[in-house]
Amino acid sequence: MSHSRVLFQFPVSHYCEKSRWHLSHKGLEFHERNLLPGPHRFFTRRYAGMDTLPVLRDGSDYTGDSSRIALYLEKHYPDAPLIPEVGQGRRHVQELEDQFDRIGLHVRRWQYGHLLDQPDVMEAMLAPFRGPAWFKRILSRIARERVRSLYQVDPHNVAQSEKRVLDGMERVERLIQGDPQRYLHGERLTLADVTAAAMLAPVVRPPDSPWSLIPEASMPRSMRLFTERARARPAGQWVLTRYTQDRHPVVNQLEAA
């Protein structure tokens, strides 16, 4: 186990899942370090010059943002490539990555619009906190309102994001021509597939993924119905297929915060 390769993350972030998947695809051992939302910025600004996670530490190198991490991994660990080296194929895969990364913003808002007031979500977000329970309850209220403001989580925006999520699923279905076994580009897994599957995973909730940890019984009925319909679509079946066939996690250790 590499003690110098660490992915600093939120466990239920689909952008962090994208980087976890990329690392695992390449067979790279790494530790996962969960950071506390809010105070995480002290770390990310110092080491990556940004406010977001994931951040990868590889030896003395720090790289932030899942797309930059992808380029770093492809450059320094070229085995089991996820991005074609040159040409139109490379451009197409990176264009698809960018498109689905943007869909991921709407998935996040849609998800928070339904689940932000659920205790399970706050429990997952604040899992790294080791202080007293009364202070954790205060942090939970602060974090909830901060997320609501930061991501503009209101009924109108959530409804618009739901439409964009459906647009993303339709895009997958056009690319695979309705066949869940097909890849988005070429005949093998690429970063386009990893990105699209990771971004849509909170909607489809594949078994053994971070989102399956939130019980469906605790989800609002409208969200459960949307998820059921999404799973039944070719795009939903495609996400489940990618997780079954291509998401092979290595055994990692979760570092103490």
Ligand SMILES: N[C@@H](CCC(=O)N[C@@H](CS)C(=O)NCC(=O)O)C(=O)O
Given for the second form:
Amino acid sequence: MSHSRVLFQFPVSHYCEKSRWHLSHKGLEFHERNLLPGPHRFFTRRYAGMDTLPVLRDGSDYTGDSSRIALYLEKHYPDAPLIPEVGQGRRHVQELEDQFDRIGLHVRRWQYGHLLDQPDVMEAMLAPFRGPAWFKRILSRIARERVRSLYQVDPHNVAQSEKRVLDGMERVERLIQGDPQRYLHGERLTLADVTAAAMLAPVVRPPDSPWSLIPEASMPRSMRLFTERARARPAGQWVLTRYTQDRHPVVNQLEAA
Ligand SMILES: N[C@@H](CCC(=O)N[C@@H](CS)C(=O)NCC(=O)O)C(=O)O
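Form predicted alone done, so how does the form predicted in complex with the ligand look?
Below is the entire complex, every chain and molecule, led by the chain shown above.
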């Protein structure tokens, strides 16, 4: 029943985006439920035995971690598969998923490295959550320092992560042989594409994606330039193409945070 399928999430988490994309690819209705960063851990620990979002509730089943959610969805909803069932193809797609999931850690650090000290941006990221403005201001200050230590955001690490983001883009370009129309594995969309496109989305900022919540005008110049250059290269074009051609709107209702 659709009303019992809920994705507990942060809107601007690219791992949550990966699961939203997977659900919508399969045409599965679901509700999005935004949890407040910090207190979300009471929920995730209790229901999924972990600290992170996304967590999917499907009926009475709870699954945490976007890779486990992917396996759950493939097992229980085999139509419109995103992972080949067996063999070399399955291994390749899962290897690529794993590699781009790891690039996602660097994308996140790169992003926060640029945004953490922009108070209006941090508040914009809390826009989807309920609560009065004064509360969000306090929350954004607490969240900022928490995120800084949790993801080890310091200038040295951010510079290293930026290199890894570029490595990720080069990896995409090798796999597509420079052609933004191609898929990373075979002739159609797989979990490898969904993962790579979702993980790189905060860099490329596809229109109508959650990252457009972050006002471009308040992004630091260095970040805007990086995004512009990323969009101009084949990997950036590839992300935009995947979003236009393969990221279909989700049929759902947003639940209150
Ligand atoms: N391996 C996890 C990573 C998920 C993840 O890192 N989620 C972050 C948001 S981008 C999170 O929930 N962080 C909150 C925390 O660690 O308390 C997955 O694929 O789902």
